[in-house]
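For reference, the chain that follows is the form predicted on its own, supplied as structure tokens.
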Amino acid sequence: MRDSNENLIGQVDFETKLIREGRAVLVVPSMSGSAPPSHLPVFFNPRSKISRDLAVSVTAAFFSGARDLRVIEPLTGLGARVIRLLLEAGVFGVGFASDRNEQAIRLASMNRELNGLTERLVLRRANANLAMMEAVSKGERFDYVDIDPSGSHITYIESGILATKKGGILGVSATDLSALSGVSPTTSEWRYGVQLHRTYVLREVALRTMVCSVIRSAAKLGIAASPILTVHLNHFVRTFVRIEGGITKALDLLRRLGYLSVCPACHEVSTANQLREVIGRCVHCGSEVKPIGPIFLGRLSSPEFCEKLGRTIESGMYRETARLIYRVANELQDIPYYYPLSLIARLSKRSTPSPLKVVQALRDAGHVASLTHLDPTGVKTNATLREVRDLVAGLH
């Protein structure tokens, strides 16, 4: 991939300031942090620092011991993520980045020079899909591809999958949480091909819808995209998937797609592998339930990888990320929903109990249970909602 920004190096026509993020020194628009990112001349969101921390930490752990790997960020903005990956992950030799915004490439050029990466970072003004597919057409692929759009990831996902080497990883973010979670069911249907509606598990649904879309897109190409880490934070969802060849592996992932149903009356949850298996009436109260799906019902994160990540992460430098990984590592991955204790408290007209006490009480009663990073009052368990309510009542 050739650097085509020689004529774009120079001053930008807006005010800037210097910030430090991780080991990078960055020139950013002076309004960063005080104005919506979409209103800036070059998109940059300071609140997404943890997303960039995650990318650095995940690639450092996954590729531990490797050197001179290749990374591409096709929606680079001012280059913060790719620059930090080159400076901090310790595994990348060269990076490639593109953006269709001329001002973004100018700013990224300044940041490249400021961080001493002139020889290691290739910049190009280009559409994201074009940048990735031109590389693919030349037989070039990348060990790590990072897609971090403002809005939906769906436009870029197939190009990102094809641009990732077999055995490499693809990192994907999305901020269109209303469509992914079912708050905007019409958009959910036309954009992702799923039937969703608003429920109290909307954060989990958002994650599982996103992973489903990545798995389906990869399977169409005869590729398996296995999630190794998936999180919901603030204004975005993010997943990291391992890219592998083979129809058998792709089909195995497709078989883990299925449906949830949440009773609108008694709030009980059930799962089904096929749409025809979704119960039309709640077995607990007889109310009509609607399907949610297809979504991914398998493990959103690999416990083995989370353990490795937890051992290798620099907790001093990435403190917030270390706390997040600890929560995810201790979260049940085989239960595709959770119960918010705040909901149970409202239903029971009681104060919200301690989630830790409820988890321990559920375990003492013979159930599996854990906290979840998705909700500070959320509990994952194989107990029914009625059983949890009865147990909570006994704690007061």
Ligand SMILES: C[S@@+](CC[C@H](N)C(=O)[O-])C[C@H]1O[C@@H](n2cnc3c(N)ncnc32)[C@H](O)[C@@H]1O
Contents of the next structure:
Amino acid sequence: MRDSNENLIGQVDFETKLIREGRAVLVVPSMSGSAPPSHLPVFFNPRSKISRDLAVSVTAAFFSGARDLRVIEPLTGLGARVIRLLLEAGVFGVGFASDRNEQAIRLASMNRELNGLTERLVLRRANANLAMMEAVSKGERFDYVDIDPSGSHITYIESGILATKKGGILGVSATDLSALSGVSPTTSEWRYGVQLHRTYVLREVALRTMVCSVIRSAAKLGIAASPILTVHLNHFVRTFVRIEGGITKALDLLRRLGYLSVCPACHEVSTANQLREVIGRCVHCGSEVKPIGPIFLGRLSSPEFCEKLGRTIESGMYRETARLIYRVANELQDIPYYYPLSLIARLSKRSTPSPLKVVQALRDAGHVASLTHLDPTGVKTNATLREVRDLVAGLH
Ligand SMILES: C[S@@+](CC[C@H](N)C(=O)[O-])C[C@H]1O[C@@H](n2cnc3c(N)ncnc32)[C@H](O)[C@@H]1O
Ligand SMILES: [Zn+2]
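Could you output the structure for the form predicted in complex with this ligand, given that the previous block was the form predicted on its own?
After this comes the whole thing, all chains and molecules, with the earlier chain placed first.
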């Protein structure tokens, strides 16, 4: 297979080292791991290994049994992700990858040769949107598209949705957590069109703002983007959405957008489908509340897909990912918020109780309850915060 970068293959003018990640051997800048990734001549973050493990595991499970599928990674850096997808997922025939940084493409070319993928990976120095839209303009689409930027995904999302085949998946990450979570409300407003502010559920809000932005971008194009797995880890959030045609499905997802409020006085959470239902006063104590939204209030992960992923994941090879999937699979998907027991402990001036004990006690009291991967002390439940506080007081 030919690409337009043969003149880029060769040496780079900075020091490199060899590392192993998954089944790949990779040449990376020698300062990787010790300098911030954005200060390197080519971006590489060893801490994002779990994000790449996830992409491999999700595509292996989702497409299991298929062969010769097509993948594109338009923000590839030195090619780690696309190379691992080709080597490890067992479903891809050819990969296409691009980056605007010439040095990145040089390194990706070296990595392609090192991993024996000369015939299976097409590399190109190009703008990400151009790479995807050029393919779309020729009628080419991909079974899997992976958008993995530094910062926001929003610049690339429409091209990513259009470049994904119907029935395929789009994997998207973002690292602009302060805009997605409400820590920087002005940026949340202009970038994502949502009213947010800082609350104790900010990690959940970040995931729900991101998924909302993907669903809305797809709906505008008459496409449904249904989340099958959504996680918040370290410095990033990531969702995998199934892409399907059809206004009815797109509308069905839009109808699950809504609002959430967290009372500044009693800390109770309320949810509503319509803005007018949350503007005003807290139903629990009457204090003034500010709405958060619109965000996605539906299921961030599909229990059926998590179950399949849990069954098929190579837990020896992807141990950390397997643990994460187990936690997500056991999370309540229909409660769009959680209570941090650390908050309850602070309010009650007591030590933080065992989250597992609290979950069990809530279940014994007839509520639904689960842990969440978003916070080690977080509990999801249909009980009110007051009910959880009373129950925790009884445990001490
Ligand atoms: C977070 S890094 C990618 C990391 C890679 N996906 C991985 O898993 O190792 C983002 C990359 O996007 C590239 N980039 C940024 N803006 C771009 C654009 N508009 N078009 C193409 N590449 C771009 C940067 O050069 C950088 O290599
Ligand atoms: Zn209140």
